[in-house]
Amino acid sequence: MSARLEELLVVAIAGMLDGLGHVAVGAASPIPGAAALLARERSGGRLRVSLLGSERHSAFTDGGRELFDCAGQGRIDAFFLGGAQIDGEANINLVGVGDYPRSKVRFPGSFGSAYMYFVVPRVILFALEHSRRNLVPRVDFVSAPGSSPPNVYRPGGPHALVTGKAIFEFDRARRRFRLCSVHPGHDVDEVRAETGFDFDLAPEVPSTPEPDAVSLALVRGSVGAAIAETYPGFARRVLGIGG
Amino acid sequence: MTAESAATLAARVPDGACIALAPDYSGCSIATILALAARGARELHLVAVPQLGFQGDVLIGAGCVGIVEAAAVSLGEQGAAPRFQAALRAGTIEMRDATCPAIHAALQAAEKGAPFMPLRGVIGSDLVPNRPDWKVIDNPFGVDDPVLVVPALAPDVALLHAPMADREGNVWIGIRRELMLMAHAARRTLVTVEEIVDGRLLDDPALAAGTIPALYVEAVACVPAGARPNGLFGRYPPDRAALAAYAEMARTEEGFAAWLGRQLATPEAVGA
């Protein structure tokens, strides 16, 4: 295949951001960051992108709290979260494996997930790894729940789960993922075998589209150059940009 | 202003103090962190604003820490924070897991002198049952609207490093306004700076907007390169090779001890 997996993911995620007003991307997220910058490019600059860790692509001036205050007001339309564990109800765990607090494996912590998952309308879960190790029947610690009782204020929540093998949409009413596409080189049986939770199937599960030529050229051109400011290693290794 | 140093600042931090610390990308007074390790500080309560990196790991490794309150602890690009991980496994520190905006909200309550702050979200997270100091109440202005409230958090000390201060003790932090929040919320603020400048920072509105007024600041020490090996916004980037070397050595207790011994071997490292 002509496009690398990372490039396919960048273009696929950018497609989920088209038409939005403001997308924020947290730290250590080169692929979502590049996707947001691609969506901005395709919007003719109408999409506002705030990349944490970037000086050029972030307009915040009120310290670490401003992203969260902005999100709480509804000024952020989409955000990305990961998870050392993600389960079939879209609960995410960024804290540890095993019985908290004496976790067998300890991860950095919940960061802003317990808040952003509630207030950002379109949260895209992103995990390059796709295995029963990280996609589990039930997370060991709920950093942020995938759904809430009806009386809990929650304009936001999970929109999709993008992995290295497939793309799922989240059905908030059914509280279940639905497999929408499988990346080239993988198939539904493999995805089922490598996923620790049950999920629904879309009526048809196509192959995730290869990036179109225009988008791919942007990713390898101006978008790649822009993401290189924050993620020079990623730009060099994956996109062949920079020294 | 009397001549302060990283060592004199560290001497102003009593054992058991609650200390607010900035993230690695902001303003970290590594010089004072090393001086705290050198003086053998004990049972410190670290409050990460809102996540903790290199400076927290060093203090934990040096046995200075009793409690860590943070939304996350890691060395970022360099991976897991090794001494934090080891201390959790050994059970020698108490971890109070949080989420970023809850720490900001708790400090904002202290900033206002208010008893608590409400915050959307978080309900249903396992953070809540593990934080007995957080409560879910009914929104008194709503109908059947549960909302999280967190108590005001006023650290004993805010410890930070900044590009410059003037002779009155006004400290310029630019857009790194989590440092302003820390200074407003804490009872006392201790600062190291790259340089002490002539003139008064508050006289220029362009600078004044990004300046912590001296009324919040207890002491300033001029310690050039005081954030290294971390970077300092607008001045120098992080020393990635030095941080990677730390991450490698700190994987074992012996390696950490050797690393710390080397840091403390030079007088300027401890600000003496």
The other form holds:
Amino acid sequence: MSARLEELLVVAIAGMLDGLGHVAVGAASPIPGAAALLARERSGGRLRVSLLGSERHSAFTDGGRELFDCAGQGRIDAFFLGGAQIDGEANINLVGVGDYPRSKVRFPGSFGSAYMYFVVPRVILFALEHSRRNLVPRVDFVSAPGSSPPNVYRPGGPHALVTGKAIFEFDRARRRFRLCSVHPGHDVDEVRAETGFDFDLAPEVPSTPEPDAVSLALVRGSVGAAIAETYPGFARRVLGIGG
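Complement to the form predicted together with the partner chain: the form predicted on its own:
One chain, no partners, no other molecules: that is all that follows.
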């Protein structure tokens, strides 16, 4: 049985977490959460995972405040952020569309996104949607900037962008994305047409690898059972786990 898109993304993201010490995952993030749990399985339990909202897979007892404190001390190696809009310089918008403060559409808000973006070394941007609506030339409101002036101390920042069609790496020095792979069923021309910002790419862009059998078995087995504690709907719909 071939892998579904969500399973492909879980395995691809898990590969970005290999060798790290501590990965934290925020709320409403079943795919990044499953990826972190898969990376933990493959590390033999050496990777620490803090899954916000989970009782079994997080040592935090005070939610966001504890998460921010841990990140500020440099004790989180990777985190995930999304945005209703993401632009080519890795700026994200979680506030609204249109001229602020008279935005035509309002979103939930930035919460701690800017803080985490500045202090976590490896921030992976995740957006299942891949269209010109959310991947824009310039965000309407900068909730969290992808880059900072040279005189600003900033150990954290964007590492990659994972979407439902492709994976990009971010070059912090050039403030620019590079297309690394395109998911099966899509091609470079489609990605270019559906992306509102310009990006770099190699002469030949590979297809995102299909999950290997061992990883796929883990995702559909122990990892799926673990993520079901926090995201039962995702586990049931995508992985067929649960009633």
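Worth saying up front: this structure is predicted, and the values here are computed from it rather than measured. Residue numbers count along the first chain shown, from 1. The term rigid core refers to the maximal set of C-alpha atoms that superpose within 1.5 Å between the two forms.
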ask   = 2 Å or more on the CA of G64 between these two forms, with the rigid core superposed, yes or no?
value = yes
